[in-house]
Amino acid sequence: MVTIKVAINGFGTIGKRVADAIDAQKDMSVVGVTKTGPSFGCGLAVKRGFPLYCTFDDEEKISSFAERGYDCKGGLSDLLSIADIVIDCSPGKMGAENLAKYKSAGVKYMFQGGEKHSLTGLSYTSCANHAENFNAQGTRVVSCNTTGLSRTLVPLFDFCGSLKVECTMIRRAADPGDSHKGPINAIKPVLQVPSHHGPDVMSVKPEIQINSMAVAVPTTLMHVHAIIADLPVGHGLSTEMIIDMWKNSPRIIVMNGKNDRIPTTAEVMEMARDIGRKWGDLHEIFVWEDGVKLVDDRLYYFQAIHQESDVIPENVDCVRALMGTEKDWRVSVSNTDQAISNYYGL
């Protein structure tokens, strides 16, 4: 089996996930990642074994690795210059700069969703678009969001053959580990109508018709998403047949909140720390049973999303498509899935 080389360009909140999550792969390997200076996260990608890079090619920010103590093999050029391909987890808004970076190195590249569709033209999720990016020079991966739509409506639209959604995100104002950011007793409206998520479904799945609306509240747990879709005419679904399509669809977690005991973001989320999850994380998108509801030809349904991790996966199946060497996104999703789990043990 022929291993891909693959760069981790950002060794943060995404990037250190996405690198446990390639180090799981039987066909593919971590072969460096990057950090802009010497800090904690460092001794974590020297602990897990992956080769140290410096997001520049500044031999004075390169030395000072060493100063701190840390091994750096280099800057940003060095590291693609032994990969097949880079998925880019800096901050947003560096996409311009680093394509040019990407192209000129020759490799293939993959930038998460906190950069635009414009910026490749091209965008990824497992379930809506994996052929049409298959042997692509590069794409971006959805957001956490517009995977988590991606998720419960595709299945749906796969079905019906049509489909009209609003939604409305109720999204956490930060991650865990972010500080600055707000807000903290208040909750804020984006004033942008429609939201940048339900259009964004539309760059991988442009048949499904989506418009969304976001709040911002003071918690870092998980997004939630408010959904109403309206199905066509003759659709011959129930309640029933919907809650089981998506409890034998990938990626989704279907259960009940009342009888479950999991009314709430904060059980969910004790959820994935109690089934042994690294980081607490909860790759699937969670739907809670008891909130979904078809009235006529109108699907009503709540489901809750984690923001840090749901993308993870996406991202491995992503350099599959991108390599040409899995053209079945079910067989990519299935192999992705497994290695994870058998790589924690669970």
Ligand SMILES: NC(=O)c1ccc[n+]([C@@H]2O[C@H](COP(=O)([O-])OP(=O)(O)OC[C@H]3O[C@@H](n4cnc5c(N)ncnc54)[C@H](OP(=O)(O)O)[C@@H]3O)[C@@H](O)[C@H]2O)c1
Contents of the next structure:
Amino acid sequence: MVTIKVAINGFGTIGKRVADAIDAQKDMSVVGVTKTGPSFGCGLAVKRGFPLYCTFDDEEKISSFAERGYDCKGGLSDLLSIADIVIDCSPGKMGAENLAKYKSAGVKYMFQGGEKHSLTGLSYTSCANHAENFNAQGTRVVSCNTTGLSRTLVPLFDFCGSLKVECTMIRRAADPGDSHKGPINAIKPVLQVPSHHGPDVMSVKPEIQINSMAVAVPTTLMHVHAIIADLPVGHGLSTEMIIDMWKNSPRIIVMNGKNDRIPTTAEVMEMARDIGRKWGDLHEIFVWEDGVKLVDDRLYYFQAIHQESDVIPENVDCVRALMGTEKDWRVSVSNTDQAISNYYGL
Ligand SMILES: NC(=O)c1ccc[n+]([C@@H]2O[C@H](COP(=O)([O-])OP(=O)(O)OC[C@H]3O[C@@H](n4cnc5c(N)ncnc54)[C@H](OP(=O)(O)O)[C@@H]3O)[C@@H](O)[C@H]2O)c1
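Please show me the structure of the same protein in the form predicted in complex with this ligand, now that we have looked at it in the form predicted alone.
Whole complex next, starting from this chain.
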């Protein structure tokens, strides 16, 4: 089996998780990760055995790593020269600048949800459009919210053939590792209506008609979505059938808030820590069974999203799509998730 050589540009919240998930797979390996300078994250790269490169090609910046005791192998260009594909995990809105570097190095490239669809003209979610991304030169893995919406809405759409959705994103104010975001004592409506989250689903599944509003609340654990979906007349579904559909779909966990005593995101994240993935991650979308209700043709439900980690396995599947090594998204998802479980000894 040929091993796909993956570079990771940006080793922060998403980059370090993607690096572990890639390292867990048999068919790909991490050839290097970048840091802008010798900060605490370099220690993790060294501990994990990931070759460390500088985000920039500047000699002075490269040598600053050695001054702090880190072995830096070179600049971004050196890393790109040994990679088949680069996963850009830089902070959002740096895409245009980085895209030019990837194109000039002739590597395939993947961006994250902080970039706009227009940067690549193509976006990715495993269950929605793996085939459309097959052998493409570059794409964007959609954001945590869009990934979460796609996980539950795409199977529903595939069954019904049409779907009209309104949703409210109740967003965590910051990642647990952020110290510069808020609010800490307020509820902050996103005064751009509709918010970008819902419509972004149409970048991977244009047939789903969807709009969203968003508010940021003072919590760092998870996002919660309150979703109303109108199914077509004659859909033939019941509440129980929809719950079963989600229980049988990959990367969705359905539990009963009352009976399982898991009523809030605090208990959901405690359950996630019990699973035993690193950082207490929850790759699955969490749906409260007793919060799902179909009234005539209108479906109501809540779901919770672990913002730092639901996109991680999607990045692995996306590598296989772009490299043209696995056409069946279900096979890729199964291989990805099994390898991650084995990696953490779960
Ligand atoms: N965090 C989430 O919950 C989440 C969820 C889904 C998607 N995303 C998206 O994922 C992307 C990365 O977000 P993140 O949360 O991982 O950000 P982050 O924690 O701030 O990490 C970004 C990393 O990139 C490094 N970096 C800075 N400038 C760079 C450049 N020009 N080129 C390459 N790397 C650079 C950073 O600096 P240092 O090397 O100095 O540390 C850091 O290591 C964004 O598009 C974001 O919207 C984030």
